Amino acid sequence: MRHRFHALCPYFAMFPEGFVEKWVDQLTRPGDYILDPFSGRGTTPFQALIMGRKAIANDINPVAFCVTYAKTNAPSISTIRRRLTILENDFQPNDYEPARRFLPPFFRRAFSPPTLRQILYLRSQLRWKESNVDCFIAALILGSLHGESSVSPSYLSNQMPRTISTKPEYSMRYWQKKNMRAPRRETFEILRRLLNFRYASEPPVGRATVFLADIRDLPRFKQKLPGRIACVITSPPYFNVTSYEEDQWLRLWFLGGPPFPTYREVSKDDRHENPTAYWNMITDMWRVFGLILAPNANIVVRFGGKGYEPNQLIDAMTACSVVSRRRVRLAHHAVSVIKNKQTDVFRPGSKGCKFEVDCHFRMG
């Protein structure tokens, strides 16, 4: 049975576990260290410990960041629960009407009063940097924080994608459209509800390292790192298909953000739309593998772009991998044709990324 963590939150642009599952088989033993550093949602540092391996994750997104180290640190599940019955028997909703009415009139229209005074309570009280407990709980928001409300009464919000934070101005009028109304949520009856959901696997034993960084800043956390990295399996942003900043403004909202969408203020690299400026992000990757892996590595890369034919896309992955000042070889590659895009389901039509390139290089 597929482990319930897997799909803690949705999340745009993520690979399937067993994607990981077949190349941490592949190339790796029990006991290795395996990195992704754009973990996102966290599915490799996961599996790698589901399958008895070390993990290490990095993400500059706060809401991956909260993802991967809710899934990867668990507390026990006795400990969420009193911390919830501690939470809810101090929440006082008057303390939180005037926060409500100084939102945004998207905030007004996107939860039910009552959901949405619960909500600003969480977000002020939960240490979700500070604490495994106070994370999980945060993540089990952001998985149901917004979402087909008229399919599922899991989530909390008015009608919209489970994936993405549609924008305001979109958003309203959708909902005007169609004359659709926030629905009356009880946040902490649906935490438990997804607390059980969840904890019906057993969670790991093992526990990963996460950090909340730029890539490029991973060299200088060199005498954290806690082993030798054999592996990288990882995913970097695609160039020009989404904005993770941008799509996920609601959840980092969430998490201390401003109440509305920003554009590279959390990551420069986030959509890079020129190839000058993308490639640069790339071979950055590559000179921050050649200082932190050890010898005869692995690295899996499975990336894209749009506009890009999939022969460019590995020319020009092969030949980033030269600042690395390592001796990098080519040991694989597949392309596959990208049918069911996850924009269809809130941009019908959009010209996205067609293909997706898997790469899988040996480092000396």
Ligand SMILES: C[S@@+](CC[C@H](N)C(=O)[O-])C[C@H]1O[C@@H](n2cnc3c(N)ncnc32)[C@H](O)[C@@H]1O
Given for the second form:
Amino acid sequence: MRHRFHALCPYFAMFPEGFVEKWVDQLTRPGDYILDPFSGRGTTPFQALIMGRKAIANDINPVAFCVTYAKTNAPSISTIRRRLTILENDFQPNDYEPARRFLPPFFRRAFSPPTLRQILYLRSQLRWKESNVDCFIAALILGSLHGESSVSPSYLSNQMPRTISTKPEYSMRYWQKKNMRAPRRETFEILRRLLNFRYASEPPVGRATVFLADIRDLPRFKQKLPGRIACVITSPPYFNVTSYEEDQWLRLWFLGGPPFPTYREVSKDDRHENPTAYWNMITDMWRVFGLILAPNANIVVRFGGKGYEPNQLIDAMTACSVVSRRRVRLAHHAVSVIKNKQTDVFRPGSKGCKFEVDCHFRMG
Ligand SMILES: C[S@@+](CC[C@H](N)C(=O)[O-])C[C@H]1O[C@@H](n2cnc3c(N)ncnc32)[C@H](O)[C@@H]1O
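Moving on from the form predicted on its own, please list the structure of the form predicted in complex with this ligand.
Every chain and every other molecule in the complex is listed next, the one we just looked at coming first.
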């Protein structure tokens, strides 16, 4: 059975776990440290733990941090059950009615009043940065906050894609045109159901170290990093493809952000349209690798970009590795075509990235 934590919360441009599994198996041994500095939903660190490796993860986006930390530092199911009972017993719906009324119209169309009061309560109570129990509950909510509610009763919202949060105006037009209303959902009931479903798989024994930071800041945490990071399996933002901050705006709101999409406040690197700025970010990534990786480390990078041919991407990535000031050799590369994007259903005609490139480098 596929481990049920993998799909805790979807994320745009996420790795299939088979990709990580193959490279972990090929390049590392049990006990080795594996790093993903752009961890997204945490596939690399989680798969590494399942395979008996040690894991370090980082991402600048709080949604990515929450989901990664939840799966790689999972508490026991009984602790989460106890916390849910306490939260449910303490809930006073009327206390959250003023906050509900003050939210922008999108929220009142997206969620039924009782459901929105529950969401607002949990948003105000969960200490997801401080407690792994609250973090797991928050990650469960992030995974069910929006999605195809007409086909699944586990989604709290009116009909939306599950991978990204569509923009408020677009969503409202869509619901109005299709005459769709927000379903009434019992959040605590759904959380209990999802919890039982996820914990049908045993959490891994090991725990990952997870940072919420810009990749450029990782050398500052060197004290907390182990000396020998043997392997990196990662996927930086693709050139001019998507903004995780915009795509995740509703989940970011749940984690304490503003009730509207923001741009370049969480991350300045999500969607570079300027090639110089993009390759500067990749150069910064290599500088960090040069500072923190062990001798003979392996680095696997999956990436892509609009307007580039695969060979141009591979050549540019290889050229940037020079700034690591280490000997870096491209050992293997592969190109694959991207198909079946869920967002196309909601944003017909949206032109994404047509292929992605995998590069395996060996560092001296
Ligand atoms: C392609 S996604 C990674 C997806 C991941 N492989 C997965 O399986 O979900 C790129 C990630 O880079 C993060 N990111 C963007 N700029 C960053 C930065 N300067 N430092 C760290 N993370 C950053 C984004 O938040 C996003 O989660």
